[in-house]
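In structure tokens, the next block holds one chain alone, the form predicted alone.
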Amino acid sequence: MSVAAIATNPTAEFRAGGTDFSERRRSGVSQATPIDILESGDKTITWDADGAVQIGALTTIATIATDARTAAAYPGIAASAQGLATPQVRHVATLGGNLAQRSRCWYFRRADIDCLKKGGATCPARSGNHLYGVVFDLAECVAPHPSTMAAALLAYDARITTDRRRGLTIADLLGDGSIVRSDHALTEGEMIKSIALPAPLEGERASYKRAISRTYAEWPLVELCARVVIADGKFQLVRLAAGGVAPVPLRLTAVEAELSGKIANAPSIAEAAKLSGSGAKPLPMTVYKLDLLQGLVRDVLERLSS
């Protein structure tokens, strides 16, 4: 089936690496007809003269994780890619697929259970087992967005090009969390083509860390990608993007604002980290994520400022 056929076939779905699509097919959650795009898309990492980069949507996560120039210019991106899934999954999973993957909520992943993302009337996780759910309750669905790379790209002010639109932000691509029937704001048959990152700032540092419930191959409970610029011992720039806590990745703007111009030391970081849960509305079973988020903010920023 051709790529163009998806516009006239409502049961069709793009398949690149297939790590998410294949699992949903096996479980019966998806009955979609696959349209293979892996051999027809962009897998390149292209650098501009000013040091900015454009990454093809079908570039594998493993390529991003192991590319030396990417790691030097965008260490938060490379570290995020290195941290997700397993080596086997990273070898086949693509950047575009990671951005467009579906919810990991166990109610969504059960073919015999209706939920909002499958056209149902309610979110069963809200009144059921939501242990891995959101701590920023922004929408009817309480599943956090599953994309690690989306959080990292949010921290780097990435812009996305599709076959229909250009210059999309991560917020444009994923919405504000209120799109309960999907996990992104792509229109029917729209395909991510490439992701662009602005040139790194002089002197910037970045890192990524996740809190997980076991030591290997697990989706994070909470994750954080951080970028900083420190000059004269003070924070000149702080960008913090958290995943696992909301229906979309979130910038921790209250922490960023608190640290702007402050001395880059442990006391300043500890005080600012208390604001990491600003605006949070935890569910009964997700209160623990606030402590995890605050701890990640402190840990990552202290490492970057040392």
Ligand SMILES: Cc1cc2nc3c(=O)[nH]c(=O)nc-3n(C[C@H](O)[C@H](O)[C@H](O)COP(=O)(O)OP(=O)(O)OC[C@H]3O[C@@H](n4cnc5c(N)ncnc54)[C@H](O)[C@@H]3O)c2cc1C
Given for the second form:
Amino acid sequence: MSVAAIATNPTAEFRAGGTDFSERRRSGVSQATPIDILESGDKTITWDADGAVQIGALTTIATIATDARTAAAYPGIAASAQGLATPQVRHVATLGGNLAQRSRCWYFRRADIDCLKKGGATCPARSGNHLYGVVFDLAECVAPHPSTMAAALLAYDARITTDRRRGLTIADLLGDGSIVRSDHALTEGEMIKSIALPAPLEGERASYKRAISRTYAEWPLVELCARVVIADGKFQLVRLAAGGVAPVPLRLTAVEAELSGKIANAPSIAEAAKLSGSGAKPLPMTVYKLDLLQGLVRDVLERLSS
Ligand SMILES: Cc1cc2nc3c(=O)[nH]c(=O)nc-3n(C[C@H](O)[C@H](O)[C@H](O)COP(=O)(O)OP(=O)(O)OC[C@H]3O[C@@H](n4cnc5c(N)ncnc54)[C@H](O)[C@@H]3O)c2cc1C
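Could you present the same protein in the form predicted together with the ligand, rather than the form predicted alone shown above?
To see the whole picture, the full complex is given below, headed by that same chain.
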């Protein structure tokens, strides 16, 4: 089926690397007709004279993880790509597919269980087992957004171009979590074409870390991409984007604001990290994520400021 056909076929779905879509088809969660975009899509990484970059949506996660210039300019992006899934998955999974992948909630992934994302009336995880669920309970569905790259791109103020719109922020692309039937705010048949990152700031450093229930090949319980600029021993910029905690990746704005202009040392980081759960609404089984989040904030910022 051609790419244009998706406009007239509501049961069709793009397939890029297929690591998410094909698994949903195999398990019966999706009956959609695949429209292959891998071969025809943009896989290029293009640098502007000022150091900004555009990454084609069909670029693989492995390419982003291993491209030397990307790692030098955007270490948080490269480390996030390097940290997700397995070498085999990274080799075929694409950046666009990563952003548009569907929920990992185990109720959603069971074909025989109804949930809000599949047209059901309730969220079975809310009354059932939500151990891996959100700790910022901001929407009806309690699944955290699954995309590691979305959190990293949020930290870098990325802009997304689709075949219909330009200049979308990660918040524009994913919505606020209230669109329960989907995991993003793309319109029917809208295709992500490329992702743009502004030029790195003078002297900025970045890092990524995840807390995970096994050593690899699993989505994180909590993950954090952090950027800092430190001058004269003080934080000039702190940018923290967390995944695994909310229906969409979240900026930890209370911590960012607390650290602005503060001395970049362990005591001020420890004090500010206490604010990492500001606005959280834990579920009965997800309180533990607040400790993980606070620990990641301390760990990543201490490393970046040492
Ligand atoms: C063991 C394992 C561990 C994993 N761990 C992580 C993890 O820690 N973090 C993480 O983020 N992911 C993780 N993943 C998921 C993996 O990263 C995604 O499945 C992958 O990135 C999806 O990319 P894809 O190209 O294969 O997408 P596909 O499976 O081809 O597509 C996924 C969805 O995106 C849509 N889509 C694809 N491309 C576009 C486009 N250009 N425009 C609009 N819609 C599009 C498709 O229609 C489909 O609905 C893991 C996967 C496995 C198997």
